[in-house]
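Presented below, as structure tokens, is a lone chain in the form predicted on its own.
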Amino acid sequence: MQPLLDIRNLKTYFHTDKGVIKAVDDISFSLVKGETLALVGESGCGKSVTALSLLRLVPPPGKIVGGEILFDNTNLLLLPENDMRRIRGNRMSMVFQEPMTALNPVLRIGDQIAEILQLHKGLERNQALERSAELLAEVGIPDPEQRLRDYPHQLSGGLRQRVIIAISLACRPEILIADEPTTALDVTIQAQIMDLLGRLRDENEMALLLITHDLGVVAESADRVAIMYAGLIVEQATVVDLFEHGSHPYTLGLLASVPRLGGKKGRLTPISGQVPPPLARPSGCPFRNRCPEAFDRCAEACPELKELSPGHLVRCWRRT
């Protein structure tokens, strides 16, 4: 199937006075339509980074500066900002990762969900507004009229997400990016967006990146999972054989680190270290340090993103 979605050899730096941050550094992957692929790693290994990429949204002093984003056959890479903006918000659209900083506090929820159906739509005020209402009954918002004249400060995380999600849907995107969409919620509340995410995508045929460091999460909702550590993507399959047949030490620490139903009792096996800071990465792979299989050739070069099985990636010297 075509990607909706193709990422090739995406490189975002961040030029600082103290050096050069490589929060992306040459990753690819791609995206079809009614997909869900999961971006996983720890916090701090350019995933976020990557998710503003897509939109043209790097803060400075980043800067995409290699490397091609197509979307549906177009280079958004080479786009205007006025075209831009077109896609964004409109076919191509984000779940932000905190509610009460994505949302304007002195705007009315109507007033920020009929703002964007105003600008890409083209609809009229009263049109925009009860469209808005239909979008938060469809997000699950009891007494939509009413929320529209709330501000958010006065709902909960769990409805405010759940505002974000009717804002980034408004349009009906083609592709759906959701950063840590569960984050700061509990349990209930996770399952209930997941639930509802994984639903608004089989009826509106969406792509959606799922961007996350839950794998509890990615096994109930991913098709596919990328793997991403210190701005590189290290491992790429699909669901069931990521759980199954995980490979690269960094995949294989973090299934090793997740708590089981019916499992052996004792402690969980985290893995040993951090991640380096972005201005001390070692040398080689960078995984290396924290690594228990780590050997000589490991400092001597990172290793390429090869092919282990048909659809199933892995950069690890000790796996090629």
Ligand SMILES: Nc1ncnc2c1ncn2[C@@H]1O[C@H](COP(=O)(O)OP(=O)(O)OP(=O)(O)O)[C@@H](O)[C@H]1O
Given for the second form:
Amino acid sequence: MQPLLDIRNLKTYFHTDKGVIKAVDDISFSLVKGETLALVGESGCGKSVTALSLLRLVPPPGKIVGGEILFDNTNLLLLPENDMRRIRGNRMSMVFQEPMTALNPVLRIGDQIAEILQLHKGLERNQALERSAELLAEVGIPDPEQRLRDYPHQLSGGLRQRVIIAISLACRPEILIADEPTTALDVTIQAQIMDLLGRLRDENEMALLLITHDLGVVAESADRVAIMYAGLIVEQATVVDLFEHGSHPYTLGLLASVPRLGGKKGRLTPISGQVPPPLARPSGCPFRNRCPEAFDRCAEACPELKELSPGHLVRCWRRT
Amino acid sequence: MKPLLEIKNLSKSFRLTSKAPGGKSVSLKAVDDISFSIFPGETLGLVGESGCGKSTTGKLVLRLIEADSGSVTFDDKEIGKLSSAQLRAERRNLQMIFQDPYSSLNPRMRVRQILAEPLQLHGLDKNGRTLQEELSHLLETVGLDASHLDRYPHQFSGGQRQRIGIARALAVKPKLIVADEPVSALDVSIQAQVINLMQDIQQQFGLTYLFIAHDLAVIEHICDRVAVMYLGRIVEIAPAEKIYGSTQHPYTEALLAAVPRPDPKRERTHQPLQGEVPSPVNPPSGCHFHPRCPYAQNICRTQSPELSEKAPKHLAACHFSHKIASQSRTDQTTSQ
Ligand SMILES: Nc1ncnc2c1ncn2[C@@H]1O[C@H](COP(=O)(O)OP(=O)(O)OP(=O)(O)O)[C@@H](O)[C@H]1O
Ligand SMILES: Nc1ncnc2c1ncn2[C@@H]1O[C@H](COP(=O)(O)OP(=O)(O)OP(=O)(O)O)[C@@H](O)[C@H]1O
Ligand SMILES: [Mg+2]
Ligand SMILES: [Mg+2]
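Next, give the form predicted together with this ligand, keeping in mind that what was shown is the form predicted on its own.
Up next: the whole complex, starting with the chain shown before.
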């Protein structure tokens, strides 16, 4: 199937006094209509910067320094800012990582949703407010008309996240990017929100880019998975392939280190060492100083992503 | 065996003053009449959703805050009755690891000072070994080394900072450590390192843990017994294998059902729990859980169930726990 979104060799760097932080360092993936791709990796590996790059919202001193982002065959990186604004929040929208900063604290919920509908869909204010109430109902908020008049601080964390999702879905986007949409929430609320996202994805044939570090959430919600490490995708596969035939030593390390319900007691198997700071990444493969399988070649050059089987890509000298 | 820590009918409310002019202040029951004990060498897990009172319970155990009523007895001494000098001395045996590895270490102190402080406070810095030796040894125990002594907290990663927090708690060789979400802020690969470390030092020093967390898989992995809290109350307490294998409380059942499993072929069998956690300022009548409970009947709205023994060593506060037990048994048989 023709991908809806096709990212090719994307690079986003931060030029700081201390050096160049390669937050996203040559990333390629695509997204088709109606599917969920999970982007997984440890803190600082570049998940949020990837997401912000897609919407061209990278904060300075960050800059997209290379690659293409093809949305419906148009390269977004070549689009004038005015055209980009018409896409953002409308055809492609995002649920941001920090739920506290995603809503404007001094605006009523209703006004925040209506504003977007007025901007992108040209609705009158009254129509927009009516539609806002429908959207709140759709994401499972009780008494939606009442809630329109509330300010963000009057809502619990779970309700606030529902409002944020309602806002991001207001214009029926073709692509939704959800950056850790449930990380701050309790498990019972997380389960509700993930069910909601899945249902809305199916109803609207939306493509979902789900950013998370929770392998349980990945297993329950994603169709495909991309594992990131130090600004690179190190493995990409269908969710079943990844969990059953995961191949990259980092993927295997992640899968082995999570305690599982009903799992064996005794010692866990952590990945040794820690993620190197972005300005002190080792030469060659960035994972090599933590990798149990590293050998000479890993220091010499960074391996390419190679196809192990159809749709299953791995970046590792041991696997090529 | 005698418990090392015994908590009886402990309660703690906070006053919240309304911001509105002339608004009345309201009271919030953060911990509502809880009782439990922990035996030497044991790890008791305390689990529940945000705001249910886990951290408050931890702080009450160390008397970092004062209880309204009830008692905490540690090593045969009632903590609430100690003078401040006695309490300071007792803290040698009773330490805490805090929830946030980023804010719990003083940013202006070097690791050397952070670790030396509790030793000096308890006069343990002059017992043969030099302080330098003692501090190097402590850092080695938690997988760091003496070269780290002169660094500041901001020069460490989250996992390393959590190790320093553990080293600080260990410095005085306590008997009990209250660990408040010690791994929640860490990435999974680092989380596994810290969990292994905590288990190793428990064996090495014969430590007892009150282990607070909201991650049910982590709790199952590390705990001998588990207490589940909801809105300030303990709703179930039992050996870990009973909590996870044959729960007697609908809330525990719902929590377990909501945990996403890293197995893409598994079908979720339960509907997620509906509704939000109610406000602790104005909790529901009767059983606090009744508005979200699929088993609730009239009695649940009016009568708060006692925490009582449903099976050997297995306490739950539910009028209909017999229904859950049969439910999960049918689940097991149909999945075979
Ligand atoms: N404004 C900025 N200035 C400098 N560096 C930045 C900035 N924003 C991000 N970075 C760096 O870019 C890298 C990737 O950050 P990013 O926020 O994408 O990580 P992440 O994978 O989303 O992590 P987390 O799981 O913690 O959210 C990090 O090394 C980070 O330090
Ligand atoms: N100093 C305080 N003043 C007022 N209310 C407080 C205070 N400390 C805690 N609370 C309230 O008491 C309740 C229990 O809080 P506590 O921090 O013990 O919860 P918790 O279970 O540790 O939650 P979390 O998982 O979010 O850490 C919450 O409703 C909280 O808002
Ligand atoms: Mg992020
Ligand atoms: Mg807490």
